[in-house]
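Here you get one chain, nothing else, as structure tokens; it is the form predicted alone.
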Amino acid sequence: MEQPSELKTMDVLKKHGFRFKKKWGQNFLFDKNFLRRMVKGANIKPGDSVVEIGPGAGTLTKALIEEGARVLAIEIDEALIPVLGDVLQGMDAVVVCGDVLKMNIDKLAQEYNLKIPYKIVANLPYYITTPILMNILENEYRFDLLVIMVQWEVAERLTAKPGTKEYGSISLAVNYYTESKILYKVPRHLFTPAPDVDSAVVCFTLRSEPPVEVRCKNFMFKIVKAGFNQRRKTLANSLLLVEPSMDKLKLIKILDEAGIDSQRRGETLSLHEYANLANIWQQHSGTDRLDTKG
């Protein structure tokens, strides 16, 4: 049986002739229990400021406001703006239409008088989860807690440990900026329309400082990218792409100095090992000779 809130929201969607769009990855969650669990996972308190990415039909937005949050919701689909206007009428929310990847969240938060630091809560579309997450982290926005709902397999990659099949460059990036954990799984049948896979809610707490000291984080992540781009190759071969002019024997010497076996593969290295390798590499090559932008 549908809950009254679902019936009401669906009525609003029908009123405005809304149709779900695959290109935006629109799968709405109406289940009140899971919405409350997500709000609880974000530790929402009265007076909190929240940036919500992709509010959809506003069900999570309402749950956040009911706990006392002030919400700035960023929605890319123009067709949902009048829907949100009806669903959130009279509530403490501001809805902005646009692509979050083309916006500066900090500037928006300041423009609409949100408290800094703010929290970010989102049910992210599957097709664009990683670009949005990396955009938030790499821009070093002034949030302190990020709680997002993502595809289950993506949640596993975001929180993966070295040596596991899920472990990748995104796992390292997340670990560099935040402490992360999966809170719980969300069954696919709870969404409208139902996706093909289950979801998970993941919590990211922003670190006050990175867990490693590195001379240039961009250069470290360049090494990380090379290490994961060719998983079947040993580090002695895959890392030659970082500095093509470098002799292989010199690279092996750098790896040896870092205490890393050149026959290992990139997916076995921890963040600390990548940071140590990057620092030693730059000592040998000189920062001014290396492309540290990517």
Ligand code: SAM
Contents of the next structure:
Amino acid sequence: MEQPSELKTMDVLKKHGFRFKKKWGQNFLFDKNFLRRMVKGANIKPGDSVVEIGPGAGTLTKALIEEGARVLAIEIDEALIPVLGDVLQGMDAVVVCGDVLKMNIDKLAQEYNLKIPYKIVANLPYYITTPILMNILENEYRFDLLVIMVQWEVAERLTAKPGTKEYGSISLAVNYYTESKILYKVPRHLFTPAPDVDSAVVCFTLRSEPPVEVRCKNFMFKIVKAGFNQRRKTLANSLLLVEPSMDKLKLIKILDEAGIDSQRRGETLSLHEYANLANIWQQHSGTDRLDTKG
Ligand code: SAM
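Could you please show the structure of the form predicted in complex with ligand SAM, as a counterpart to the form predicted alone just displayed?
Every component of the complex follows; first up is the chain already shown.
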């Protein structure tokens, strides 16, 4: 009788003497149903190009290829490269070894002739979920859909609405670049080894235009960061750090002009309110004197 594919993959890992490494967030998913669900969530069609971050033992990679995708997989652990060589033998996949945070995904996609825009699909290592996500968004890579598995609590923060306890600067950034939604929960016992928390699959669709008009997005995000860094302070106090030479009365005037009560706290403001505030602030201070990289 033929062995189920998850056992085969385990055998390949054993054959190569593989040991799971906590430092790289190695919790692998072998459950075929959940892997298929994730591929379905990414709406994979034959001919799609997919960048996968952290292929591990290649179980998700295989599920993507079986649906007709061409996959470029980026894996940091050298010990997994021969494993992936065996598991993906003869399949339409390219594996690149290295740290995704030190790579330019667009350049790799071009080098390996991926279709642009491509999709990004990943069961992300927990220890660097936010840096990887921010790196993808801020670099404005040419993907159109991002489907990732993350810790449940992180999924809640990424998709949170203003005024909730989960809402943070990352929720705002995600909302600026994408439309996001949690697709479903993934129980911890499905992973090997099992982590201490459940996960969720989250889908992000890149917006063609940001939902707000902002003169300089970097300056807006500077205000956002200040607003969330000192959650217990009112805006009149927490935002003083944005432009240290500005006095409090002027800041209150700017907030007033933006229609925002200076006694509110940063975590209650919507993206529209932050964008409006940034634009009015820049009119007062002069764009050139403030950070205008974006
Ligand atoms: N995709 C596999 C699965 O679903 O079973 C493995 C997912 S596991 C949660 C995360 C994977 O990301 C591991 O294979 C780990 O070695 C890899 N990884 C960790 N940090 C990385 C980084 N900075 N760049 C690329 N891969 C990384």
